[in-house]
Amino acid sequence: MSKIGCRYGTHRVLAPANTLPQPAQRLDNSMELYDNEMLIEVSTLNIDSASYTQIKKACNGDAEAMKSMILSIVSERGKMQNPVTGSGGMLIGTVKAIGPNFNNPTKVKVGDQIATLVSLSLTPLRIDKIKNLQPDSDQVDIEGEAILFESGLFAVLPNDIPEKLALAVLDVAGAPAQVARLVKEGDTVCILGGGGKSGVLCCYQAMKNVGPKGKVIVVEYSKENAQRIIDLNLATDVIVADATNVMDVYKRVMELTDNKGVDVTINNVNVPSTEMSSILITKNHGVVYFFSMATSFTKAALGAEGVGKDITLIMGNGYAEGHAELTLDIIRESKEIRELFEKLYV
């Protein structure tokens, strides 16, 4: 008879007490199921951009280094939660067991191919082996396998588009799902990051939801990123900058919206600092959405306060009802899109 688990996967939770899976410290990765939960084995975890980057500087870009690294964090806390940044990610694999009160409205099977849409940061995760891992793919082969609680948000992957492919826009479905929320047409937008993968998308959404009235400013670091949008059209205007230069970032876009600034501003960057860029572009009244894993959200509460901004400030939810079936429709919306992300995830 299958042990009794709570519908949020406290029973999972080692350290501290009473408290949830993804604030805790330490979870219970044991693969005995309970009757409420999803057992997969996983083939890629697709680590989000601000852990893997973290991951590769502190390692010096070291594949052997990165591997012990996640294979640490992993073996001490029971789940791929980046210690600095907090953040995780997600994962592909295959059902392998599902407990008799699994709340189950999909019918999904064992044997199913299926995409968490849940952060690593909460999922009890056992690796056994790290098959392939590239410094810079965020994403990792590996031999495990992982535990989905009844609450756990799930896709079944798609026959039309690739696996890797799915898994690497899935990952940052929530971004292009709140871009196609918050703005409207006519409006300025700028998506700082633009040019990444979660960039695109929400360029795609953005110069959507616009139209021809409207502009979206996409601010750049790496200018192959930047050349990119260009390429791909889902701009109309383009600034290569660090987005860690507030002011350099503040003037530049000032200068293309006739010192008006932005309705919304997206922000994806996977560093730190970059709070004040987002805030000061911003009109008031206006909304910035952090969709980054690198934001802080005392720099940036604090920071609007001490500059006088009265903006709604949204910290990024990966999760918004219909996101994961907006972001697999742009890929095949766009073919320009998806034979780029298939060049770089597949």
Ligand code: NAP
Second form
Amino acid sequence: MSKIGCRYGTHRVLAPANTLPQPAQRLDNSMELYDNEMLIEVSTLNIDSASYTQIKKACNGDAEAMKSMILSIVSERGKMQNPVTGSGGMLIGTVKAIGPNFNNPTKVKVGDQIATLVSLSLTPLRIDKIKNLQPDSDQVDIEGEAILFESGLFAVLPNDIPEKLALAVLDVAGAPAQVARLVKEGDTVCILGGGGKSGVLCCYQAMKNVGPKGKVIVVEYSKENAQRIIDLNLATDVIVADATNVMDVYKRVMELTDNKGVDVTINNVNVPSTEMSSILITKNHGVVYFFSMATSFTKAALGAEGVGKDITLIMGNGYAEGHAELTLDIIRESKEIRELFEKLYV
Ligand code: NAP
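For comparison with the form predicted on its own, would you give the structure of this protein in the form predicted in complex with the named molecule?
Complete assembly follows, chain above in first position.
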């Protein structure tokens, strides 16, 4: 008998009632396919950085404890959604079955390798076994299956980029795509956490957009990550600072900008309490893009009001049209970033 589920996956929400899969507490992760779903045999999860950092901290960096925590989250929720950060990540795997009513404009076939472009925090997932987990890498190899709803975005993995590298960059594809939209020629931009994965991609895109008359300032915590940006010439200025130390970041960015502040701030930090650094350094009528999943909407909205800043605060929607291609193209264009990411993430 044909079984058509809701395009947005509400048929898999077990609790609470009347919600969508992302905010739901628990999803039905039985792998019996509805006619408008896709079944994926999963090989690797890329756990969101804010989530992985929280899990690693809670488990004191112990790999076995981290595995147990991930298994218990997935068995409790039917999806890999960190209960503290609320965030997920994404996955790669092989298409195992496609329901006859699955919306399939890309003509994906059974056997194709794909990356999901929707969050693990809404993707029904069953883990049979964790095959490999390294505390220093947020890519976790598993045996298991997942479901993609009819509205679920995905990309067929390209032939010219290794799958784990594609997984790493597609996880953060929304960030450089937003930079491409927001940053104009001649702008002054500040990228907090610019030395991390999404940060490096944002720096590349920002340098391209601002051109020779603009400025790209990176605020980075570790000297090592800051040096990476200097070596790759991905910013005009690099500040080594703790982005949670608001007044320190504010003073140092003001010094670099003749007390004017910046036009666009991109927040790529993976720890909480960096909202006010982002807001204070941004010019009136400027824009802050909070890609970080550790961002508090309340702190940002009330904080901006509290310091009298009329600025646009953008939540980091992970999806922007064309984001996957734009991000994979950065890897194709920049040999240096490709080499760095192959060293760090593959
Ligand atoms: P990442 O590679 O771990 O980068 C985070 C960077 O922030 C690192 O360079 C880190 O430096 C730096 N950092 C940490 N604490 C800092 C501090 N106090 N001051 C200054 N810099 C600091 O993470 P990512 O994968 O690029 O992800 C970045 C953020 O985006 C995370 O919050 C992640 O959850 C979020 N995200 C959002 C979406 C979305 O759809 N909106 C999708 C994916 C990821 P160290 O390495 O030295 O600590």
